[in-house]
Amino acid sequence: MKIVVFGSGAIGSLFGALLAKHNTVVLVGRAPHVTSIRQKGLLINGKTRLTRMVPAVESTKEISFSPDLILLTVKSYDTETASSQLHPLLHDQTMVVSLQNGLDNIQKIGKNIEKKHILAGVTTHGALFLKPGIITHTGKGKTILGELNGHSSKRLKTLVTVFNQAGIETQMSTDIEREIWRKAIINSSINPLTGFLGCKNGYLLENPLLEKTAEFVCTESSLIVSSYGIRVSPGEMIEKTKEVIQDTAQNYSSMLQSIQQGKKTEIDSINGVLLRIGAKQKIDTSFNRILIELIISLYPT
């Protein structure tokens, strides 16, 4: 399969390196990272250890083929700009898969790309951008892919097979929208707390006060999502959130990484969306509002 990974940060680079074993992969990323990969290859350490010589470019204009798959891994606030650059690469069968944090990526992609091209996914893999050309795989997780209409299509089955053959444990979902909402609830409970405190995910369960706070946030976010018509249980989501914290105990959340790098965070596409839905549905949003204010105090969005 011919694959373009657009947004080759930590997760994008990790998935690109793994997929490159059996597929033709081109990474699209920022200049320092691209330059290092061209000179020395892409080094993955941690839970996965490999060095992959994989083509890397700074612009889609440098790609000479029409890909079967475009894996979109940019930050949520860059989604609309990124998707507007993909048109020259598309052919009728090209799949554009959003593997991103946040609740508004599909809508943003849909402004520039026909819905027939779009699929979505979520992953619990943890990765750290150590420095240009070097990614640390901090925690192995699971990946779920799905069609927006819930169908178990032939192309979806092929995509899941390609991911599994690359060593990326992947399942197929017939309700990927619900998986995206579930992940957003988890992210809303973990990322802002770790981002503000500057701690690894696991610390949230080591400190009783933080564990209880994460539970309160998770409950509030679950009630907001339920009011929107997505079937979730607060108790189940608390259990799932703690499971993710345990599985990614040594990880630094993507929000914390953004803060440490002086970059804009994805708080508006996670807690911000929940806040707006809660306000419209007249659901209490106190915890999400506080977390947004805390993150903005560190790095104004």
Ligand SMILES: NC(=O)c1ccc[n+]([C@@H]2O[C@H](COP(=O)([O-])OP(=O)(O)OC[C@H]3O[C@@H](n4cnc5c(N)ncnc54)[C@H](OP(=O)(O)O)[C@@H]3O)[C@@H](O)[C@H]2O)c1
The other form holds:
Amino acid sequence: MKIVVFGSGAIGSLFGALLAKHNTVVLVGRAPHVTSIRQKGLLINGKTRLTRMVPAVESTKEISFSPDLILLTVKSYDTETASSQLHPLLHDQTMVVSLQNGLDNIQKIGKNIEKKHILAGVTTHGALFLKPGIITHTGKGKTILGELNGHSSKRLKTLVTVFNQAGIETQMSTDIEREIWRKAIINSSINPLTGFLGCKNGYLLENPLLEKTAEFVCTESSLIVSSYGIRVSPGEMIEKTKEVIQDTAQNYSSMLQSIQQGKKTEIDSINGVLLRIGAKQKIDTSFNRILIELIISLYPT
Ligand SMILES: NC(=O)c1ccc[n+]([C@@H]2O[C@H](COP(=O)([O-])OP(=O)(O)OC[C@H]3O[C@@H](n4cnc5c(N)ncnc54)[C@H](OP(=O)(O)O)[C@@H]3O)[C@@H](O)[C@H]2O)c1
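Structure of the form predicted together with the named molecule, please, following the form predicted alone?
Below: every chain and molecule of the assembly, starting with the one above.
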């Protein structure tokens, strides 16, 4: 399969390196990372250890083929700009797959790309951008891919096979949008709490007050999502959130990493979207509102 990974930072580079084993992969990223990959190859350390010589470019203009798959792995605040650059690469069958966190990526991609091209995914892999040319695979996880209309299409089955052949454990979902909502509920507590406190994920369960706060946020977010017609239960989401906290206890959340690097966060695509839906549905949004304000106090948007 011919693959372009657009937004080759932490997770994009990891997936690109793994997919490049059996596929033609080109990474699109920023100058220092791209330059280092061109000179020394892409090094993955941590849970996966490999060095891959893989083509890397700074602009889609440098790509001479039309890919079967474009993996979109920019942060959610870059989705609209990124997807506006993809059009010249598309052929009729090209799949554009978002592996991003956040609740507004599909809508943003849809402003620039016809819906028939778009699929979605979620992944629980953890990746850290250590320095240009080097990515740390911080946690092995699972990946779920799905068609927006829920169909178990031939192209989806092919995609899942390609991912699994690359060593990326992947399942198919007939309700990928629900998976995205569920991941956002989990992220709505872990990310801003750890981002503001500057702690590892595991600390949220070490401190009873923080554990209770995470439960309150999770309940509020679940009620907002339920009111929107998505089947989720607060009890199950609290359990799932605690499971993720335990599994990633030693990790720093992506929101904390962004704050530490002085970068923008994905708060608006997660808690921001939940807040706006809650307000429309007349559901209490106090916890999400407080978390947004705390994060904005660290990085004004
Ligand atoms: N990292 C993880 O463990 C993980 C796990 C699951 C899901 N996710 C999700 O995956 C998405 C990406 O996360 P990440 O941690 O991989 O972020 P990241 O390390 O910031 O990677 C995104 C990369 O895309 C680059 N980029 C943005 N616009 C570009 C453009 N127009 N042309 C070329 N490069 C561009 C960014 O450069 P600049 O920063 O210089 O703009 C950055 O290097 C997020 O939605 C995140 O929540 C991440």
